[in-house]
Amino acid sequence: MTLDQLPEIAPPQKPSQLTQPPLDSWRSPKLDYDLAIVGGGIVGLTLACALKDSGLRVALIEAQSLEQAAARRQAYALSLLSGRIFEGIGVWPQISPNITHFQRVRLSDADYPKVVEFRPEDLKTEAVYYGAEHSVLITALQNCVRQCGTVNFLCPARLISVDYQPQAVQLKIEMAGQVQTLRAQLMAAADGARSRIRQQAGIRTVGWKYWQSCITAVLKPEKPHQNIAYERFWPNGPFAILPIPHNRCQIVWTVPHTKAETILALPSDQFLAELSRHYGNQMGSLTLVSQPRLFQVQLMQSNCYVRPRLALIGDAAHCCHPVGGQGLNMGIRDAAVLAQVLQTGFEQGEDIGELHLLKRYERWRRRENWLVLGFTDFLNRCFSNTFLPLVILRRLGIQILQTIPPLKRLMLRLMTGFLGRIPDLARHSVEK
């Protein structure tokens, strides 16, 4: 069965004011669709909404319904150029009433006194990260991907097969109780950290899982939070405070996987208790909003990004630790530099699964991804110990961050994404 004997869920029409492809272009009318990303997630969306004017024919496929996706309860870090990137695709007026600018980060190491604290003035921004619920950010993508006429959101599709051929790929879903197929150009995998589609393709990773949980809540303190968050470093491991909108505030707790599990038995009173030793007394008493949540911690890359009619995006292409919040933002850049690509190489009529194509996105992103997973390796091993000698290096390193301006501002392009190439999408918003 195919898409074209299923009227409701019909590819789209392409607008007549859209680019049109050159006569001796690759496309071939007996496809579906140009390109199927697989993943409605945050990462999926934002490759598909940052394509919405391309003239590409787009299929994004959801297993869960949109209420379903948009209900999960946690924050995310999210830093300059991810803003950025979403305003270029244009919903960051959307956006940006409902999460909050930080005005000032501060990185510590334990109890020692000294800190680093940046501020916005560090790159004369706005902010220097955002806090961003994840119920913001998609619904926010998934409201424009509905009203793009190029884009044909199919949800809730579970993903059956994948037949890779010569000149397409052939999907077939599953939707409303029938097995569909549809053919595209390319197939964009973007279905998590494990990734189905990455695992049949063969494509194998490199990494390891560290010996740290991380718990995650959200907590109401008594006093403002003021838009200050927090980094922590314990010898367990990092602890980050992350404010978000209506004097709220999320942590993100690394402690060893034994430890973890013990935290997260505890009785709420217990919890809070325990917790408040991390986070100190500067914001009052706290109280949970939501229940603790425990993941296991990895660091994972995987070792090519393309095959022919395929491309991994965000998680199912790498992970890594939380420190310094840096996985999301790592798959919007991927998403953002992917559709980039993908648009140059058919207004130039070239073929988008092509490999040759494709690796022009692999080139851009792995390399960046790499100096990412490795700072924030350096960072949780270089800080989450005792040894003495590096206790002392690392605390003369906090001392000289904060007195040398240049470095600061380094680290800080790095931590906000503007330390590497810069995407097409986002590049208009930091130049002005």
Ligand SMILES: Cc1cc2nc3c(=O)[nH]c(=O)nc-3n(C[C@H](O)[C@H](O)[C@H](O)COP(=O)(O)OP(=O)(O)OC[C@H]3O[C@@H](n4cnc5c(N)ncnc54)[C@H](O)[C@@H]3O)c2cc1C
Contents of the next structure:
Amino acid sequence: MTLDQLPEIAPPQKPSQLTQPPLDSWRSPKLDYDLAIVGGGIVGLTLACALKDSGLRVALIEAQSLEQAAARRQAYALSLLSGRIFEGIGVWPQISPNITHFQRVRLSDADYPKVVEFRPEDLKTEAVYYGAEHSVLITALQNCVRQCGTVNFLCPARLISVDYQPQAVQLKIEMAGQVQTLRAQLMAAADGARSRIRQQAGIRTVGWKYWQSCITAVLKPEKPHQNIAYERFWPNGPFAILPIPHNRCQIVWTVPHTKAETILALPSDQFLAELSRHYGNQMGSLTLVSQPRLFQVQLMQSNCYVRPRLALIGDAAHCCHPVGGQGLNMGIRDAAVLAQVLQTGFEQGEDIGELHLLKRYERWRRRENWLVLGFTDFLNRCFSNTFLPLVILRRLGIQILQTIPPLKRLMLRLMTGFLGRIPDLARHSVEK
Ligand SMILES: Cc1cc2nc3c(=O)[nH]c(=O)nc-3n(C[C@H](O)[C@H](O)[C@H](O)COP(=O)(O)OP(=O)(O)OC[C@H]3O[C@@H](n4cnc5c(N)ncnc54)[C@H](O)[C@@H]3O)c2cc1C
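Switching forms now, from the form predicted on its own to the form predicted together with the ligand, please provide the structure.
Full complex below, order starting with the chain above.
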């Protein structure tokens, strides 16, 4: 039976080997769950998987069927820390053979011949970054949740209303044409950038829409991509090439809105000719594997990540420019940190929906996310600028970065997630 056919919302069974909290008195037997996660994208699934052995009773509510959720044709630059988190969860053996391990990341400024080249040796790791397709990540996480006795995966099921009460949060969900009610101590909103939960809770955001859009497409180059990724900055915006398995590459091409629509309307041969001007000829001729798609890009940060009985994670809490491939990686870290805070609180007998406990998650993640949001915004603005003194300065910066290893390492640690505080889930594999 697939999860789409689940007939009704039933509280999950609790396997006997799960650890029990020392104090159980706060836990109302009237509640169906300890935690309800809304949104079974990669971030929501990561949170559910991270809590699989915690003893918490979890409901995961996802509006799309498993197949629809996995069908998104997108690839991500996955950071080393995200890889460690997946290793800690136990899904890495399913993911690792089906992704690329970047052996070089080359950062350059338009036609300027000097480049910054990041290599695994810089951090003494097996790769600089990974190139992973959405379907590979989400399928591994979906399978993990489906095998887990403490998570009830309600899918497809859509949240329709929420009622925040002093001791619980009550959710009305629609599943298989029926409206059902469930109560939990805490709701985690992982419902994406346009989070209705965030809006309905009245949580305000700061940020802006960029003057640029992003075109993405998957290509097959004539020559082997050799697991080399490129981030090339043009005056119109950054242009990234991510190597993915079976000698394919995903491009993330940032251009101003009007130009993006013109490019997207081009016939395939002209699209590829325009693309080659930015892509270069290092991999020979190109063939389109997927239809090019257009994305709007924005910077957004929520004024707070938590309220009593509510925590925001992933794109529901923040969004950034795709330059440097950070958005999903931030969300995966949010999920690992929230899981750690909840598990610690649960083991100490605390109410996991209380604000003072949730604030530990907010204090940890919001500041770190600001750093990444600021850095991606700086990169995009600085390199999309043709003001000559700035061009000279940033080209000097490229040379300095390439020749001073500690500086290069610092930037790499920021991009790969190792500059912040490392969640316990990733710590074991980092210390190996
Ligand atoms: C062009 C582009 C390139 C990018 N490249 C990278 C990259 O290389 N690396 C990187 O780290 N990030 C990248 N990102 C960012 C990344 O795509 C996002 O940060 C990430 O997908 C967010 O995941 P999420 O799980 O938070 O949200 P989503 O993927 O949006 O998932 C939200 C889920 O919630 C469900 N949902 C919504 N409402 C309800 C409801 N009422 N009831 C039940 N379910 C609901 C939806 O069905 C969905 O499955 C890129 C973004 C863009 C636009």
